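Quick heads-up: it's one chain on its own, the form predicted on its own, in structure tokens.
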Amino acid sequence: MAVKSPKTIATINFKGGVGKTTVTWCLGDVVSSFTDSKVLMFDLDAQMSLTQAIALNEGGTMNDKFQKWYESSIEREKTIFDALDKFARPRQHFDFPVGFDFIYQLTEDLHFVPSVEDLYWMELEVFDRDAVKDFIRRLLGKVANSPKLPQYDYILFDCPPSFTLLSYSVLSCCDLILIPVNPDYFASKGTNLILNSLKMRIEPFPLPKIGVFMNKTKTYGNSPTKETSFYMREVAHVCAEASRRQTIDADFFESWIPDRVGVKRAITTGGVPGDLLEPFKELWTEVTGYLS
């Protein structure tokens, strides 16, 4: 029987304070909640946030199940570090199955490999651009194949805030490029920044669809302020503007997620709040409509 290949989404942003992590997070929830699918997700970012949160209870306490099999995982040398160490030894094969010592079983449908501090060596680029070109493709064949894991529909990478050789990998491979944007002056430097960089960083490989929507919307009367209008009209524009001059896919979605307090709980509750569940839901169906 063939493998199907599962889409490929990695959510990026070169400012900090977008809300990626927890984007990356409730998207995560609601596909494997709402859906029949199964969603992987990982934390490539060596400040470990959505790893941190994963392991952290509502009250702040830590996750004991969790934090065992962390603890596991690193001293079996089972990590996402790890497995870049193989793969980027010269001249020898990549030896290193996956399984549920890899992957951690968040709940039935939605699993996750976090990040590790060793990390921290990926942003000072020790490793060299040629090895690591290839690591998560290879990486993600290896999932696909392991008779130990089910057969995921959606893989989701929540991508350092810097563009890292571990960045160039997954960009390198991905079916898209989410990109949250905030409601403030830097939306549209930001995104105008971002577009323009993009496909040279990535060459010689293909550029990926890139969808770009506005996150912490702030509202009045549940619609956008005026103010957050005017830059989702701006980043639209950058939008347009990048695909006609690079000939690339570039589009600002029409969805767009509230300003809510309570979202930076989610992860630790281990639930989008109720909220927050429609906007999330809009903005999957924007995400899958544009994949297709």
The other form holds:
Amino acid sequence: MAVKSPKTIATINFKGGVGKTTVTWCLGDVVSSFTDSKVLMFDLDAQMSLTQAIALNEGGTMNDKFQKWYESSIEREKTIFDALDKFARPRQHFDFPVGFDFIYQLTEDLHFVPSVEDLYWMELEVFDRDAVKDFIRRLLGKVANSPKLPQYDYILFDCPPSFTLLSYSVLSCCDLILIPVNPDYFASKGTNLILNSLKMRIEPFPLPKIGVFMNKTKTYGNSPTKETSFYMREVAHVCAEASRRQTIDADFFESWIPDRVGVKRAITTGGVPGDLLEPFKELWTEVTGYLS
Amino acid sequence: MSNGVFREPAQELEHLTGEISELKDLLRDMSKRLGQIERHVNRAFNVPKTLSAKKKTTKKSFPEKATIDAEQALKIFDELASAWNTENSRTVEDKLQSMTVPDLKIIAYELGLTFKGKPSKKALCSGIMGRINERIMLSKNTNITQPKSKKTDNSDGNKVASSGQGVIFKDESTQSVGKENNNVAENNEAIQPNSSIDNVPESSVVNST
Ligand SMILES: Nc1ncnc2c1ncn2[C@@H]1O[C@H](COP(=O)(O)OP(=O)(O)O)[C@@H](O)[C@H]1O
Ligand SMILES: [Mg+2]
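Mind pulling up the form predicted together with the partner chain next to the form predicted on its own we just looked at?
So here's everything in the complex, that chain up top.
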């Protein structure tokens, strides 16, 4: 049985508001809609932005179908937190069969594992780091081997803006760490920090490839403004320096995502707005090129 | 064709050259006459010499032309930024001060600096210094492996750059702070998991003159 293992991509940045959630969702949407790939998306942020956005329809009303499914997954103890709980129990077999009670089908090719508030407890001393580090890898193994589930080509993780045990678990097994930055000093400043701390935190695991790109690019005509270009150059420089100095592979992508208000409604209205389609396709092309 | 009514090419050339030199003489006369009129007007109406002559004024800066293009501007910026590392900040400031306003404007423009109204030389220089600061800070290595004892003090106001290498990664505390700030859209104050970078170069924030 040739099980083609999916490529896993984690979107992370310690800074909130840079677009981790937005970008994860938009890539999920674009890739599942415009390629033949099947995509599975995880919300690992206890803040649940992605889960909540999906739970809402345009106009702010509840998406009943999702709501019902979500409630029953909590009832049947089929959430990501339950999985983790089962996994971390000492001296026990990881008994957590996965199917469509654990994974929600947004569309035929875009599937979703929502977050739960319980993930907040992760930050307390409930679980210990070493007990959790293999969690995502083992969970993905279950997903890949489940006869009830399709074979996913890509798995995307929306990570919290901090080094939680869950993000640690993802980062130590994913193929690519995708870091959105924004064209301002604070958002750019995080790049060097995250590149350094990723390495510290993930060791002794091999560090995945890291791709950094500019989100919320201010444009003038069809090009980035001079100010955005300044930050692009600087962040590219930081990536190159970090790659040179340390044993990490950090690439600053040439493609960038423009700053467009329309993106705010993208998740609830169910589609990446037309003017952002090309930029996301280009970003994805660069991502897959970098991965292969 | 030699004895026909038409001129040979050599003759034709001679003819045309003659016409041209006639015209030249005419123009010289006209220009002489114009010069006379100009001098007359100047004397009659007491027009100051500087205005009528071609000489550039040094007082006003607007007729001054920039001497560099966009590419050179960015190169100068790179040089200044690395000079800031190797020499002292005064040298860099002096270098900026010695440049003309139009050149400074080109650099500022290429760095995406914006100003309210017409920027003064001081504003241009401090804006560019701000960008240099940002570059240094952005690539500063927050090295957590470095022993605490080696930690350098960043109290030296502006010149955070040279103190480098000393910031300790505050772990637990910032994780929770980061969390509170999550999804506060466009929240520039969102805390980095690094306590000591709050030394943001002023001029990158204050963009006015
Ligand atoms: N390319 C973009 N253009 C305009 N707004 C954006 C863009 N990307 C993200 N945003 C907005 O920025 C805010 C924060 O985005 P979000 O994805 O929640 O960030 P994070 O997950 O990093 O906290 C949201 O309001 C979102 O709509
Ligand atoms: Mg988010």
